[in-house]
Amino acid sequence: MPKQLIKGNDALVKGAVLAGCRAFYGYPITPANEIAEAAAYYIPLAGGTFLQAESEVAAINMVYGAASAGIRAMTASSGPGISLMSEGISYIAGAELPCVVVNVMRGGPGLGNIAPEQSDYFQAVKGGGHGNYRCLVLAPATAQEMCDLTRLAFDLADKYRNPVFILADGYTGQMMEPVDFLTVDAHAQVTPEWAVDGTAETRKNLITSLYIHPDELEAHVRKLEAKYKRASEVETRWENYRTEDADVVFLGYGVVARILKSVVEMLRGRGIRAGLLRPITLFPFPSGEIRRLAKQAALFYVVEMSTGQMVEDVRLAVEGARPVEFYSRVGGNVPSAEEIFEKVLKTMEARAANSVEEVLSHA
């Protein structure tokens, strides 16, 4: 099958349709608003359901529904919209169901504007709602990556009856790429055992997060600790871009990334070794891959469309072995690679003026 030339929206839902979602439940709003018109187009020609609710409330209680009964569904809004869908999303995580969730971020907090950002990344990667779930979480930096980790977001959604984000950038949302829709299986639609859709087998089956009994509450919450545990071990996912040598690594993920590539070369082109580490799934985070590359690594530097979210994992990771520089752009602003070069020289300068006065000091 020849590439097709699309936005990283519309390629989301083509990767949710030959992943076997037949469930689409949303409310418009920018820049997520191509998925929904997209969901809307391919999910009723593959034999499911698109149905704009009436608000994000209403769209994450539909999902609720709709995975209770063992469909693959999904919903996809941006900021101001996932914080409505939050207490559902702890709902759904409590009654140990599947879904994925899709978040194009813009700026905020409130309003704020329809330009790319990333300052959602405590609300999907630490739980905006109540109560101690987790949701696996997914960043893509490609058109590419929004059709294949959509396909992997229901697989792990499944694997572990959990919500699973997609958590990208409105311009990854927004750009147009080539796209390879490779030719696969389609996701054979059975009922899960757990499910409840309205034959007497499954009658017998509760979907609940309701649980009186503190003994009975606190162990479903180990039992969820536990999954959450294992999905670390065995579900985390990264990039490396010529760290094998690097003395200083960066860190950033979606369209960051991208820019850091190029911030990488130019570094390389001076002399200095720098390479790149981007994570691909914010939870489970890469903190062992981080904590390897730091016996090797003088410094990390973290960029962000945001005022520092993900740094606070680095710097977690890191355990205070190595320095972590921090670099932002917010308001919808994307960081170009020039300035993040000139800002990385001037650091870099910046400390060996100290490492030479503090030297000085004790001699």
Contents of the next structure:
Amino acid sequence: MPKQLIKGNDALVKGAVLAGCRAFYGYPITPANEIAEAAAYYIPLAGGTFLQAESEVAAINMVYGAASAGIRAMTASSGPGISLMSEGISYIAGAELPCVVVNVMRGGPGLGNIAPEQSDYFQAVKGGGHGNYRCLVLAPATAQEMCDLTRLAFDLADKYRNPVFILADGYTGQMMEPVDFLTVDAHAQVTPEWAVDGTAETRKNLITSLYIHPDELEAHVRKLEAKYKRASEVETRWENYRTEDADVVFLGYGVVARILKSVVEMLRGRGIRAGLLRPITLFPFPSGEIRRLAKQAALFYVVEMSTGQMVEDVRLAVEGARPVEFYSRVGGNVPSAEEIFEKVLKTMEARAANSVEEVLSHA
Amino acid sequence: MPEMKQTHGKAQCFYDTYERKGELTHQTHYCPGCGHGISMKLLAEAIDELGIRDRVILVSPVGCSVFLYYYFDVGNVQVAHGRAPAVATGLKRARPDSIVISYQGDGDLAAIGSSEILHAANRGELITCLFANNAIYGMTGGQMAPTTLLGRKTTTTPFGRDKIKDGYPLHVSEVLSSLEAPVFVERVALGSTKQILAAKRAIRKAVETQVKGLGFSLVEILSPCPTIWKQDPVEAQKFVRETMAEVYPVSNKCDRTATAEPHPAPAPAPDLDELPRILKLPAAAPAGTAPRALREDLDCRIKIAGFGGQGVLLLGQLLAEAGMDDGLEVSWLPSYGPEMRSGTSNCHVRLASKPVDSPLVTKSSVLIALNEPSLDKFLEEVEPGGLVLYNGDEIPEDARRQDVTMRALPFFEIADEVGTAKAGNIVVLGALLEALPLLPAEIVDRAMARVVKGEKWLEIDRKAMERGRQAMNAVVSAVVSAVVSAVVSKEAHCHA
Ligand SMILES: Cc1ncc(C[n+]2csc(CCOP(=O)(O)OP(=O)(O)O)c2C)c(N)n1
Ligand code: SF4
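Just the form predicted on its own so far, so send over the form predicted in complex with the partner chain.
Every component of the complex follows; first up is the chain already shown.
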């Protein structure tokens, strides 16, 4: 297949169109603007709707409307906008509607800045809005994945009738890489039988997140819970990079995972057996794979552009069986491979010295 | 309502029994004398009369009318507080043949949802909004609404609504009818049988406005809430008729139905097999040349930096495009985030025989510095044995390294000679490829033909490319082999 050198953000939009997305509602925010701008161009040409809403609050509710009508719909924003969308995302999850929400993460809290961070992990993975719901969260690391995971996101959203996040960073959106688009056929739209599309066939349908009686709401919440459990069993995705014999296992997602691959190579050049476990789904989280690797690896090393969000899930998975080290940069600073490499060497030296001391103190 | 005895039986688009309600399935959940029950009935009759039941999507708000879907045998969507016009927008645009009707209270529409209704109206969305103004928050137990009359006591204005502290009653219909897009806006009241009959006509006309595709319509309905007002249904009707209507004049606010043009029908969606063309996907695979011996272990990390406007990004893109065509693994990353200061621009390009790990270049094998600040900033990160190209007559004395090959050429002056300094970045490309035969000339030319827009520019760029090659050739040939070996070795980057 011919490849196209393309920015991650553009690849994402083309992937969305191929996935059958025919509605994009958004509100400008850096660094997600290019997604809306590409959508404004391509989605109408493909016969869909692009609309710049008056706010993120409105945008996500327009997505709610489009999804209720049974068409594939999405929005894209960054931290401050996603915060505003949280209400709508909770309603979408509660009403069991499919949609795709892209967060090109920037620095926070508050206005923060427009440089890349990974500080919205909790917001995407743990909730953000109110109530017992989860979003499926996909973390692309290449321009190809910006396309492929967006297509997957629409399929998962339909399969689970649930919002799916693409949690991206500015680098993955800005960089150009060759992308192969036609690995699967374009998605042909079929109106789901639960939709409300203004026809006799769907007249009896109701979209709601309101269950006024406690027993009904409990049953509904249990149903959602079971859905998330099912997704955890079958939808977890990750990439193993040189972990087969790794003593040190790195964990990172998005652009950080790319940098960590360099670090793995540098360490291997020093004779240290390093590997990388790159979560592709952040919810569900590859806890099982981490536990498996904990049997073999001596050390886990998590790197994030946050003060420590995903690392909590790694620690939960490792359950204290192995040490989990953490290194981070925030504020829009991206750790360089050389910087991480130096840190890791220091950490390993310190650990080695400690364990010698420990042995001596026990003697 | 005593005077609202049903004489014609139930509207067809109501369910016979309200099963979704669960209990007391023959009656509504509204208090006796509540305006919502009447408005609902008027809407149902309009739907029946227009024969549109199958096409209707009814959007229920948060408020006492939250359960419209208990009663209406139409497509139903329940939504968040205040967001009905946004959801209705998404529904209508997804299904242009449907008839989308939203129903909202005054807290819902005029307070929390004021932005959504204003913008839906201003866009002229093809939806119909029914706005029940009872001057109070009913569902939450009687708090002030933006429409509460001055002086009125509510649970949150225990001393009466004060214009200084709480502001004035909000006149939604007047505000919306001041916009250009709305086609039909009318305020009606449920204060008497006569008023109710007028309300019925207005609601029907509002829905018809949508059926005819004319544009946005809204009916504001002054509506009794006997329970919160602590009045009996008759007193409440009187209050609507005499007190509310004085503050909120009952009349048509805008009617452009006679002159409005129907919105054009949306164009049919293209076939799926049109998508590759629409998305500008590449038609045929460019024939990559077989990997050459030189590149078996190629790992070239290029940093290009200069002023904005020098074509830094395009130069990087051309390298990546040609690399891709040549069968290499490539990545291109523009300056982004904190490095992005006004006036400067840089990009990171990787060309490699193995998949690219990090797209960030923090140790470069080639630095192209198009101005002095860039040279100062990035010289240190060049790998020993690497190559530095600098835009100038000579390398500044305080920026010289012995362990890298450094060449200075006035790229933009050279470009001037072929017609425009703008082609300076292409002169650089020619010079680079002469110093370092990374990519075959014909592949680079093809990439350039694809990326550069317009024949005129392509001609200029081809000349610029050639001049770059010549200029470099004159100064460099001896160093090429040394540089090549440093650049292609992957091992060189594994030592920090
Ligand atoms: C975001 C949010 N804030 C507050 C509420 C609580 N709430 C429910 S109904 C309502 C006011 C309803 O008043 P109105 O729109 O006038 O309708 P009525 O009940 O009078 O018909 C409020 C504030 C809510 N559901 N959601
Ligand atoms: S509280 Fe008021 S608005 Fe609500 S149902 Fe009762 S009368 Fe109607």
